[in-house]
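In the form predicted on its own, a lone chain appears below as structure tokens.
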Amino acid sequence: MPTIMKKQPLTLLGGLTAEQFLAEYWQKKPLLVRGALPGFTGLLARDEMLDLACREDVESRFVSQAGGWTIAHGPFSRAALRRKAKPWTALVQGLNMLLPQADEMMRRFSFIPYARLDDLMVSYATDGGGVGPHFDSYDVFLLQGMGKRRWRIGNQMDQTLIEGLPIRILKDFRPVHDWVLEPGDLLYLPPEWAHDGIAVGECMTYSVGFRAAPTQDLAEQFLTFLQDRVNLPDRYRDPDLELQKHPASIGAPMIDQVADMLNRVRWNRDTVRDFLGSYLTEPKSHVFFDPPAKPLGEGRFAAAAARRGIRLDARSQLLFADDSFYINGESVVVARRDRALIRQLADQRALPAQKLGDVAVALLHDWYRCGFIHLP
């Protein structure tokens, strides 16, 4: 896992330091880097990627331009893909959860907090293929693998979409930059920068995306989170009920009393912290963990960890806020003496061979039995 130094120029960022990139580009303007990953041609071959699109446990899409825009969701069959009229694009989400080298590449962007990191997507396109001019509401790094892709981008205010299409395509796309990316080149795009990527010959592009939840979604998820944590005693009472002129009227005393009852719902910064810890680490609906078939006992696990170290499963998300820790949607209590160790595991995604404390062994052994961590 790379460690990002504040003053260290990064080839990935064209010689900028992480601090410079955050100050000058992040959520402000695009950045094109030629040769961001010298010698990079991709993480997997075309056929390997298309095989992933055929798996039931993988989130995939297929976008076709032949005879009008269409979109389909996987799993697909290789025979069906071979029969598709060109040009077309196949996309696989969550490659970082499927290939160790994909997770390793995604972690090169650790100068952005993991709490913002979503996943690594790979797309394969035939010559001329793409998904049309559109805009995203999140930050993305586009890394070119095999082949070439032409990117046209623009910062237009008009985000009107063509009506009646199954995918979001801008009605009046007005690019201000036009670049052809070759293997190893990188393009960073802030949210809502319109862009259109067209394959020049067949090509594969790797996209590292960062989540940016809408306020409405955060509010809805927070209220759901509160639902299981609110405990309000008593119930509605009206011993002084007076005769109403209209029996169908909701009386002012009822409205006032219920308003007072609901005003007793309280939350504070700690509540919001725990909500974010749960929300940001919650696995996606199609993600499941694989516990070891024959798990080691706690003692043998501790001895193996001391010899070999441990690593987080690629599907695991471990975050912390101050002295609070969260893994895969759950809040966990970590003893004071073990907090530095678990923070190291969260940051580096692995722990080197070392002797673990008694409390840490019990916690990590539980995660091991759940499939959240592994012995290399």
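For the two forms, the rigid core is made up of the largest set of C-alpha atoms that agree within 1.5 Å on superposition. Source: prediction; values computed, not measured. Positions refer to the first chain, counted from 1. What changes on going to the form predicted together with succinic acid (SIN):
- With a cut-off of 2 Å and the rigid core superposed, residue 255 has a Cα displacement that reaches or exceeds the cut-off between the two forms.
- With a cut-off of 2 Å and the rigid core superposed, residue 234 has a Cα displacement that reaches or exceeds the cut-off between the two forms.
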Given for the second form:
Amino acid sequence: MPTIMKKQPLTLLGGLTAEQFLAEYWQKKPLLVRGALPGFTGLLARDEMLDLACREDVESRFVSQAGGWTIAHGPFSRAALRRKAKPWTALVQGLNMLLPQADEMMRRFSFIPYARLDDLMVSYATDGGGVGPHFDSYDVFLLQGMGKRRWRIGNQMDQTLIEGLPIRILKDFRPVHDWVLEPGDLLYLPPEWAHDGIAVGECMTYSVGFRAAPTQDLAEQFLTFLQDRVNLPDRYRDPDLELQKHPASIGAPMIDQVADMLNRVRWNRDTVRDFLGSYLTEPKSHVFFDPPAKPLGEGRFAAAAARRGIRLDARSQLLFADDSFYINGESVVVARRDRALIRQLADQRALPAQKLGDVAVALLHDWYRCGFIHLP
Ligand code: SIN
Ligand code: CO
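For comparison with the form predicted on its own, would you give the structure of this protein in the form predicted together with succinic acid (SIN)?
Full assembly next; the chain just shown is listed first.
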């Protein structure tokens, strides 16, 4: 994974530096880059991708516009896919978790923090196929793999959708740009930009998607997180209870006292940091790790790491905030002298061969036994 230099012009961004891209385009306006990845024709063949859409552990969708828009969720059988009337498109999420080259490609976009990165999706469409004109709530980089796709995009205010359809299709799509992307071309779209990508001949498109949490979701998840962390030992008491006129009435003193009790639920920036660390690294519901069947003991693991280095599993999420570290939904304590090393592992997603200190070995061996990291 390349480390991105502040002032380095990037072919991926059409010669812009990452800083220029952030200042001028990110969340502001689209960017079309011809030849962003010169020579790129894709990460996998059509049949390999359709095989993924048939796997139980892979999230896939199938959208058809033959005889009206329909959507189906995988896994599919190859026979069922062959029978579909054209045009159609199949979409596979989380390619980065299935293919090391896909993770590597997604990490080329690491000028955006991993905390914002969601996944790499791949789509295959027959001639004329697509998911129709729509808008998304997330930023996306659309990278053309095999074949060509015509993209029409617009920044219309009118987001009315056609009612009664199983997928989100804009009622009145008004594109302002019309481009045909060829292999290696890239289109960045900010959230809410309307777009419609139609395959010109059969084609495959890779989308690097981002996440931007809705406030409501953050609030709900934060309250759940907080629930396990409140510790308010005493209880309601009323030694001064006065006779009430209505026994069924909830008395004002009771409401006041409970309001005071609940006001003692407190959190601070550290609580929010720990919440974010676990929220952002929490594996998606269908993600499971594969611990090694015959794990090496700590000594042999350390010797192997010294010879071969280690790498994070493509499904592992390792993030940090200052001296606090989070892996796959859990907060972990990292000894002061190992923090630079674990930050390097988080940024680069791998560590080169090196002799590790005892404390680092104990931590990494634990992660290795969970299937969070591997010996390459
Ligand atoms: C695609 O079909 O590959 C992209 C879907 C989209 O427009 O979001
Ligand atoms: Co879209």
